[in-house]
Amino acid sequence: MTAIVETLDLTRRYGTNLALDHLNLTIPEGAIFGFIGPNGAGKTTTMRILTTLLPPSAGEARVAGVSVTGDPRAVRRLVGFMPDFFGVYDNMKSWEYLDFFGRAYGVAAPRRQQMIGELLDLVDLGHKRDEPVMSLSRGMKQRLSLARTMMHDPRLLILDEPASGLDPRARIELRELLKELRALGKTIMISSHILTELAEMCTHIAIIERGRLLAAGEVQQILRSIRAHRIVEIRVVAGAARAEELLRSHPEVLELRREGERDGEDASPLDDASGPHLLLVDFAGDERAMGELLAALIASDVRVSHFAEQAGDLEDIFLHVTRGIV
């Protein structure tokens, strides 16, 4: 996959404080890229360098092959930046706000008017076209700010804590909007220290702590690297005793637990009358072996209503690779 962002030993110092420590980061084109870290980890500093708002102390950063220090004007046309603080101008209407930034980017008048209408509809603010920006709710302002980042049709959107302060409904709407933007061909870099905001939409992540990159890549790939085995969930509606016997004797089943079972608890034999039963299997096999295990259960007349690998989440990854240093 082609990289749209590449950094090489990117470093930034504030006096004696090392905010970025030789950061080597790659963002593939078309990804929703979660940039994760605690407050003060260096997320905003990285984003400001990529958007040419802050010069690096050392190292290099490129957007679509263009150096952020060598040709900052070209980079600004490639990038749309949404900072963590929404700044507006008093007494501007929604369409005027977008028009202002369209003019700043040199978008021709006919195209600018078309873009304003399309973007307001995209972020579901068409009905607020003539409303003063200051009268909008926080969630609407966030969506308007996102529309503003796209006025010049950039290839890369960089969003710094975009869901901060939003209510649950607004967060869901923002998440769905970002997925739609990815479907339109945009690459999205989004920072957060709230993992639940990113868990359901990111295709790739990078974890940063104290200016250092700790892990980066596809979410499931990273999860696989820190979790040696698969956890398979099996819900049995009939034949529970046979299922447990088969699983305990299987060479690739390392551990078998029942849902709610405590460590050291003596487990009584399973019976169908008290079911269905959810079994958690620590499984050492690959995808093919999982298929063979399911086939073996069915062949033993075990009725299975659910058989799936337990999905890991970003909290597992974050807790595994970070040390809590700010």
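Residue numbers count along the first chain shown, from 1. Keep in mind the model is a prediction, meaning the values are calculated, not measured. Rigid core: the largest C-alpha set superposing within 1.5 Å between the two forms. Compared with the form predicted in complex with the partner chain:
- A movement of the C-alpha atom of I36 falling short of 2 angstroms is seen between the two forms when the two forms are aligned on their rigid core.
- A241: CA moves 2 Å or more between the two forms after rigid-core fitting.
- With a cut-off of 2 Å and the rigid core superposed, E252 has a Cα displacement that reaches or exceeds the cut-off between the two forms.
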The other form holds:
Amino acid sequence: MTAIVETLDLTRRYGTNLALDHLNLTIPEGAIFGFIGPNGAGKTTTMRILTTLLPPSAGEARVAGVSVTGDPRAVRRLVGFMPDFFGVYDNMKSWEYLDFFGRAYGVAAPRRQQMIGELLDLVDLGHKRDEPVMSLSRGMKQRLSLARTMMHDPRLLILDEPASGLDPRARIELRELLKELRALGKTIMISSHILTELAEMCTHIAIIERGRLLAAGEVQQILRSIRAHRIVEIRVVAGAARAEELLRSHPEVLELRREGERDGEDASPLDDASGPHLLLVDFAGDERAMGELLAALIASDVRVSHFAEQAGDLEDIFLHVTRGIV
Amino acid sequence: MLELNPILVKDLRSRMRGARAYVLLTIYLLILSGVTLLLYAALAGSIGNDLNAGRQIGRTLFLTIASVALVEVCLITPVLTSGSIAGEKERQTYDLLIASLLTPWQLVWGKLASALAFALLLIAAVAPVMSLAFLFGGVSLAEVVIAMVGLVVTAVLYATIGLFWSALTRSSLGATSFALGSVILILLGIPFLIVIATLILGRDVSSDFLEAPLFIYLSRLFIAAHPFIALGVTATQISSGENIFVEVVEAGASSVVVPSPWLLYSFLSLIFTMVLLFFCVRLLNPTRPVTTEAPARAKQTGAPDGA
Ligand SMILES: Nc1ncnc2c1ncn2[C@@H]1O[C@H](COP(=O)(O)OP(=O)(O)OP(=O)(O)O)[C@@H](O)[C@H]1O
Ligand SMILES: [Mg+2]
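Can you now output the form predicted in complex with the partner chain? The one shown was the form predicted alone.
The complete assembly is shown below, putting the previous chain first.
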């Protein structure tokens, strides 16, 4: 697969605030690319640079090999952008809305007519053709916006939090719609801070925080790399201090944290009187080694009420990655 | 196939779809014809019935109608455009337009043209009322044409002033306030400066200075920047039998030929219009992200980008 989006040390500053810090992204053609990060991570900033709405402070961004600063018009022809808000006009019917943007992209009249019909059907708004845009529900406006991004038949769709504010049913519909678009050969870049929203439909994900790329690649591959070390939850009823001592010196324990605490810097030993303690262990061993670990704990007279590996779905990857454990 | 400017099509469609356009047109004509009627009633009673009286009525009517129309054009056209680009920002459609294949120039031109189409409608609506004055005599065709040119030129410049503020600010309200503020500044500021200048120059400045061609040109140019003064002076000159296009100013022994104020005004307006349009197009270029961000933030981003 060839890359449709490539960024090289892409950097963007707002004053002294570094919104993007040497971001290196690659999106293969035909992917559904989930772009995930907490609020203020720099998702919108990246997308605005890729849609030529914002100049980078340093570094480069290319869409299908075309530089966004070198030839913005060529990039605009390749990209359909749906921002995280809907821009709608009052006084305008659904078909007129699409017609207007078709004109704005220089789509010829006969082709425009054909596209409007097809796209309204695709997003299931055929029956709303003559309704004013303002009268549509949020989910319908969202779908109309999606149809708008398709008017000039772009190769890459950049969708900024398209699912925000949608009810579960509308989310499922959106997901189906994106799959259809992918089947049409589009590459889709989609941002969100809710991971489960993207979990099933993305082929690739990138995780970004404070302008830095934390992880990127195929969903399966990222899942596998996360699995290499697992998080084990251990609930200790008695002998917590001993347990900590043992775990700290264990070769396969990469990191040990107490529940509800960030860096594990608190040196004072745990007191059993203050109730059961939950320890989180970043464990590099396999399932067998986990068994050995439990046996070792029991052998040194630690009373364990719960010993389990945390269920590792995308949500966890996100949490772990953004906590800096991986 | 050549297509009309998409912005023009959209804006004309929505402008004409709402009731606002018709309400505005009606109010505009009501003011114009109301003033005309009142004036006619006042004049008809006080002036006799001979031929000269008719001419006098005609002339007064013409000047009044032209002035009222000019006031209305000065105040309405900037408002027509000041909401245009800022309105796109408010509706959050601005980014969509910038990210499309529309060029900044197409955007600016579409916005300007859709406002001007309406402004020209307003100006054209003056014609029937003016022809009333024409019936009485006392007004030449040249004067009517100059008045129309003056109105159109004013509409173009003041619409562009509104457009400029619209491209610069984020809210239509802000843009409209700044646009009307600029118009008022021009209309009141220039006479104020003229008064100040006359007071200073009237006292102790040598006549050599006052009669230098450069001073004559510059002072005329400055005076001609004001639509009412420029067109008013032209009307007086024409009625006193001077040439329509040039004015001969006696300066001591020699004389200096200066274009007529209305020509100077049209020339100045055209220049300013082009300069403002140039800035509008620059403001709409996203490589300068001033327009989509809060002014304070924009200032911050400006520095590193400039480097
Ligand atoms: N116009 C702006 N001026 C100044 N700083 C900005 C501007 N836009 C974004 N930022 C800053 O850049 C950083 C990244 O913002 P961005 O909008 O890209 O985040 P995001 O990942 O889209 O967040 P969210 O999930 O909230 O949409 C933030 O720290 C934000 O404060
Ligand atoms: Mg965002």
